[in-house]
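What follows is one chain in structure tokens, specifically the form predicted on its own.
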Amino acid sequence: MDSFLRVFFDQTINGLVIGNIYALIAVGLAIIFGVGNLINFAHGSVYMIGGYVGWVCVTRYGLPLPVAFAAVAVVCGVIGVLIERFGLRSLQNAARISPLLATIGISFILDQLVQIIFTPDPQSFPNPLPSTRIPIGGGSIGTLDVLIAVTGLSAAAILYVILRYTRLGWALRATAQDREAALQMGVDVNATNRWAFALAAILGGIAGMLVGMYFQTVYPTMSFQAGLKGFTANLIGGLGNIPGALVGGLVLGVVESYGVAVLGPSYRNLFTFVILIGMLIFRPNGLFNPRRQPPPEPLTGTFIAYRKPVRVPRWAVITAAGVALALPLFMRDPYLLQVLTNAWLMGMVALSITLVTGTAGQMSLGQAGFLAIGAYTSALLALRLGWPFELTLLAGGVLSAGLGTLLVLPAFRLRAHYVAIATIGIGEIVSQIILNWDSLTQGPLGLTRIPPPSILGVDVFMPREVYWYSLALLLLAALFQWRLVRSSLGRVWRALREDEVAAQAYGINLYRYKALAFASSAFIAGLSGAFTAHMYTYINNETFNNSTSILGLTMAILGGMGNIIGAIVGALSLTILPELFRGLVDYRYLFYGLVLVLLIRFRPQGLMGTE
């Protein structure tokens, strides 16, 4: 019994400590959401930069902790101001989804810059505090635990004073309540936004440094998971609710700590995503906001400013397809063929995104989950049951359509930013299930010796044969999508995109047609994932990650949302262009992030226009 109580005490303390850090992240997100009605996906990157700045100050220069914290606050505060001024302010009058997508691109840029400067390898961050532990009851707490608790409480107290008793706080609260009214009353809304981003970035950066000290390591990919945990804590308390964000962070930390104690550390992130989806389904307004609030304005119909698409004659499309099919007869370089093969497979991902998001108007940021379902389905059927490749490929697409739609089903009644968060969470849940279901998926070891693609039992090994196979799949997927979009079903999807309320008033069943859109999209993505698994003969839980989803989205936007030819052009462009500068391979994702930000700012309709 004493042992149980000691473990319970230790896990509670651990949960409250890490919950304090989640609370700092969540409060920053709440400030930005309250002032700008924006989910800031770059916040996790600022948190990660704070960890690296603290690491440099403490380990490389041996600075005292107060000086290191001050440096983190200054650097991260400046980054927050720059994000608001140069990344988002010009999008104030753009479509409501544009700033959200811009923050995703900014996150790519910041993450890649850190990898270039410090390498992708984790960096050891030894705890500079004494290892003394303070006994309390049957357990004890360390000096770092005390520091984190004091930092969290101090930040909350300082923020309370700022919001309650200063002109800046009054301006922040007024802007959060009614931006237009605040502007009419003489509040400098741009300056208020700038201060909101600075405060949020300072809190996020300090949280990053504390996490680095707590886990004794910092690494570039720590940003994405931290951002999602901040969103989850924010949802628990209610988006934009600062006291709720504090409580939400503590609740999430304690639940996560208890879960890890029972099931093990590999389940840590799964708890977060399950809570995330649960809150979105049962209490999207959070625990501390009123149950009944006006639903947020949908992002559908406002994705981008629609422009007349570039009309490509049918003969030109047929000619281009013929040239692509004949290319391996004249170009025998296996590397170039492999690059083009990757372009065709990513083209299918872009097609799947432009269908569900561009045509049906349903925001999807978790497309990698559909790819993973298709890949594991096909690989397992081939390895465990010996099915032929043609059947496993089709099964991968079908199961991805069915299972993927069931996973997304709870998000169908959500609107606006909630849909974007939900689809990311669902994609991550798929990845976490793959990671932890060892008996089926081999966990982090992945699946090896997956049979290569084949035609009627004849294995396809040669680069040009794989090229033709992938191109044929892309063309079939494009033809399938073209028929869907020009059918009565496609007209219904476009009606959903333009105005869900009006479509429902005309008797359209929203759930049914959203399900059909996601099923069609997941089917195409599942085929791409299945072929990729057999082409590389190895997959694991990291093969299809969040970067794959965002890259596919960038390709779709580059070509023109809802534009089938544009999706293929976007995939081809973003696959080939980095290869022209092969020596700069480390800058690939920096390039993708810049493309996304510049597209949202200057060419939201894409190269080929939108449909």
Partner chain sequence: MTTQPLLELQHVDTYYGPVQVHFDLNVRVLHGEIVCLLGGNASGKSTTMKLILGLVKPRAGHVFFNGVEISGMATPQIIRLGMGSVPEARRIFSNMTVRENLLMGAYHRRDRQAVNDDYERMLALFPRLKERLGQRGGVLSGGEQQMLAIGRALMGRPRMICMDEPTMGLSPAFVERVLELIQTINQQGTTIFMVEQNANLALQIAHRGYVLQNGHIVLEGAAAELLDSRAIQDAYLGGQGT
Contents of the next structure:
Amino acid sequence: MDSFLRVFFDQTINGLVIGNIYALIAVGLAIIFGVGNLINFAHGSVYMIGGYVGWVCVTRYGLPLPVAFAAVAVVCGVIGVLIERFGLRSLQNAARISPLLATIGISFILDQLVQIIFTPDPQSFPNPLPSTRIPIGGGSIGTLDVLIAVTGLSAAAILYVILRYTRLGWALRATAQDREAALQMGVDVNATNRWAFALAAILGGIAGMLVGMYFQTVYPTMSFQAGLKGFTANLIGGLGNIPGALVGGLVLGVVESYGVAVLGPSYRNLFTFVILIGMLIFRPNGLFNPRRQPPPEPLTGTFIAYRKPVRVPRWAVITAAGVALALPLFMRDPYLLQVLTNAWLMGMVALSITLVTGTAGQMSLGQAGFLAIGAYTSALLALRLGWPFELTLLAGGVLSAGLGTLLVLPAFRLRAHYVAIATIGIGEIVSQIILNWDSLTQGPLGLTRIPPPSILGVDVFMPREVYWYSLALLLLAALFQWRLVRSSLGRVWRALREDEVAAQAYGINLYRYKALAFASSAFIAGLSGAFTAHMYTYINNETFNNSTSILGLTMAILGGMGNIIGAIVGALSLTILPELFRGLVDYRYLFYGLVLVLLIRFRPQGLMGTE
Amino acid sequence: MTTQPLLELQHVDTYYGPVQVHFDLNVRVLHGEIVCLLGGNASGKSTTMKLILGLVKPRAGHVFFNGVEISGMATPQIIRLGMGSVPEARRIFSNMTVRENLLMGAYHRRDRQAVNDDYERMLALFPRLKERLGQRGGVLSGGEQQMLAIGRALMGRPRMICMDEPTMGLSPAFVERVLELIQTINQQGTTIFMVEQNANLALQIAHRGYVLQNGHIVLEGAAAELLDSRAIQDAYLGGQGT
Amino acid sequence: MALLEVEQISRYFDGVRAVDGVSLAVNEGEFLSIIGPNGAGKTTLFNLITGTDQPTQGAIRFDGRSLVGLRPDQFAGRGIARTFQHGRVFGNLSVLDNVLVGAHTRRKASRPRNLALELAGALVRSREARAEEAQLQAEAEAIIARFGERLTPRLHEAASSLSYANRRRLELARALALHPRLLLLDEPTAGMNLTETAEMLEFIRQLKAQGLTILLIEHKLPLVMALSDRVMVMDNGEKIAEGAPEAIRNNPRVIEAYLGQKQPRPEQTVEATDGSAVAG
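Let's compare: the form predicted on its own is above, so bring in the form predicted in complex with its partner chain.
Expanding to the full complex; the earlier chain stays at the top.
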């Protein structure tokens, strides 16, 4: 057989197999979106846990596959019910986007628990099936391919039977189509939701186990990407559309597979995220629904829990800044100074998020992308062109502002949940471009030997000096932001956040002011990223990842959305707290996940109130 | 027979956020009656329906259904007590078939055999639906959807059916049919409480009526009296009397 | 030439004709009310005239220039201001800030065309920008003061803390800050009691006396009768009548639209095509 055809055949099979997995994930997300109007970000974690449970059963205890599948179903089903309980039901009266944020927090917690129990290292998951291959046409398929196909098909068949012939299935469909009408037929919508989450989690968990067997490995960070893939597949088929999610999964799998064949395996994820953004912009209702307008409800509303801000008198702010500046004179422990330096740099991230999400109301979950642009710009200008640090720093901020805004621009038509998803996607795209643009970024090897920060030609590397430098930068950023939000521009941003429709009716140009908000935010984030790059002297595509974005957001929420002092207080507390309790340092992200979930549930207005 | 009404609203005040919708609402529906609640735009009619169905909670006052206080209950509980609903704009499950829509109406019932009997009865009552059992609810015409919504409510074997604007958006021919149907259902023993904007039509089939204006009951009485009342026109066309 | 001309405008949503071939013209200084039962398409028509929604077909001209295809903020830039049916104040902004947002289109010094300059201007305010801000603020307070003691004591309180009636007043104040050439009021007295309604009527009467061109949607007919030069009646997305207030009040088609027909007209019963065999 012609070798091109052979590759084509193999890639199609690969694509369909992976697509089957995506379909299983996507169907779960579709069920949950249907009944709960929620994009469940913890779904990827459930999938990852499914992989681990399967691995424990098969590899550690040598249990037969059917038992392993049953164990996966039980464990994941229970987790699904718990997610519904804490991620959705207890937040019924909260801001619309709260459940989405809560599921992000839950995913942090689940991922961390798995890391703590099984270490962050990948675990080898040898395929227990016989390795015979079945010849088909000119190529062949393995037994595992068959198992995945059979599982995918039977899951679809079982789901079909449940949805069409059982009371639960009817309740699920009725609730998804019209929640209020379902109530009026006597459907207990809460119980239905619970079942939906359980069912979705079971499908997700089984997908995770199959993937573990397929790639012969499981690792904790497999969750995040999987969740986004499932979401993309779901979006291809139309959010909440179950048959659409099946088709979307297969389409995504095959397209990805061809893309990998043409461009190479490192492009796999870039593909997905470009499709994700493309779908959001051009076909937000999926391939099968030509309408360009995304469905308006329930996807409106930002995350602002109104509470008058705590007014901090000017003398107190100046005193606090003075104390912070004087601190290294008394405290010389380099470790603590480093911790505080990190707090100041994260403080800038929190500031940037509180500006765009708090003041202007545009949920950003992809702030890490802006940090990365700033970091790479500054590092490359220093390494390649030998520019002085002051200039590369500024260039990092400016390019982050310009490029970042251009990247987010297409998402300006979108609202709340969609903006959140789009910004995650854009953050990932930045990371994937860095990974793949070898000639510029040296890909996964990263940039090494970045010169340390300097001022007027003098290098700054003593912990104390770095501390002062970063603190000065933070204070400047805070001043910059304070001037902005106090101006008439700040008022326009807040109006935009409160009510886009009314703001437009009063002459506010949506694109212009969202662009200004994102540019200002990306500028500050870019500065922070640039400084960090020079401080560490090394960066790669994973230095700033999704966790950075979410941590920054948690800090901003803790401080109180839109509150400048709050953002700094939030960053400081979340950086220092794990250090105070030594035991917490290893479980840092578990702690952050818990803080996020608890904040959203019990104190969405944060410590200092919203502004 | 007891003299106790099947449905009774006692001194109900309802709010949407800061806005008061109902002011000291008192409504009684007796067993076997057709009672219509009339009113113009924004008079609080639809909120009355939501109140009875447990979708909105009163801030003050009580709602009794068949002798049980239902004001704090969840909607599914109220449905299980024998309340049926034909919601405003019908709210057919558009991606479920006609058959499934009908059977959804019996979701809360466990008496399978009786449900099947009722299903057969519905097919006899609605020959047009019988021809379309396998079609999705969403593709039916407005009039057919209204029939389906009524059939769906009947499938729950309710003591009473709440109908929110059952004639809205229907062609005149269908309006007539729906009204006849409501009368038939009532004669077979189901109490009807309906909200209508189309006062003249509703009063043709109702026994009694209430007129709601800006959240107050401004008129009540036998249908025939209301039909001839000049006051009802005022209530609709402007209110505070010029 | 009329200030606002709407020609055969339609808006369909998934086959539903929310507004169906409506034409209207409003002259400078005229007061036109639009009435009709719920779902008649009145608010959709307002959305089309203010750019909040785009027409499926038809033309809108304002001061002789076409508005079709413009963004809503550009409608506002031409001098069209509106209030919303259910009130859409900026809840977490102060009363004063709400009104100042209304004056957005009138800013010059703090709103340069260049994006970077606007950002820079927000960081370092020029003398002109400060003077403009002070002047707009003084004017905003003056507009708020026109509502007597209703809003002035609450100048710095969040709009979300206001009573419902006060929110409606605030919305009107915000609209006036735009210095509109055409003002659209969507049920300005909804949720108000009799006293508050009477007060609002008086307020709108003053606006009319100043020569402001006004379009009003209102259910309280006495208010409509007292204020309007002309009344237009909509039902099922169409214009069914238009004329002087008294003529409208006694128009049988209008009464029918509100109350329903006495009897279904016999010829329609016979000619109805969709399923005459449904109810057995």
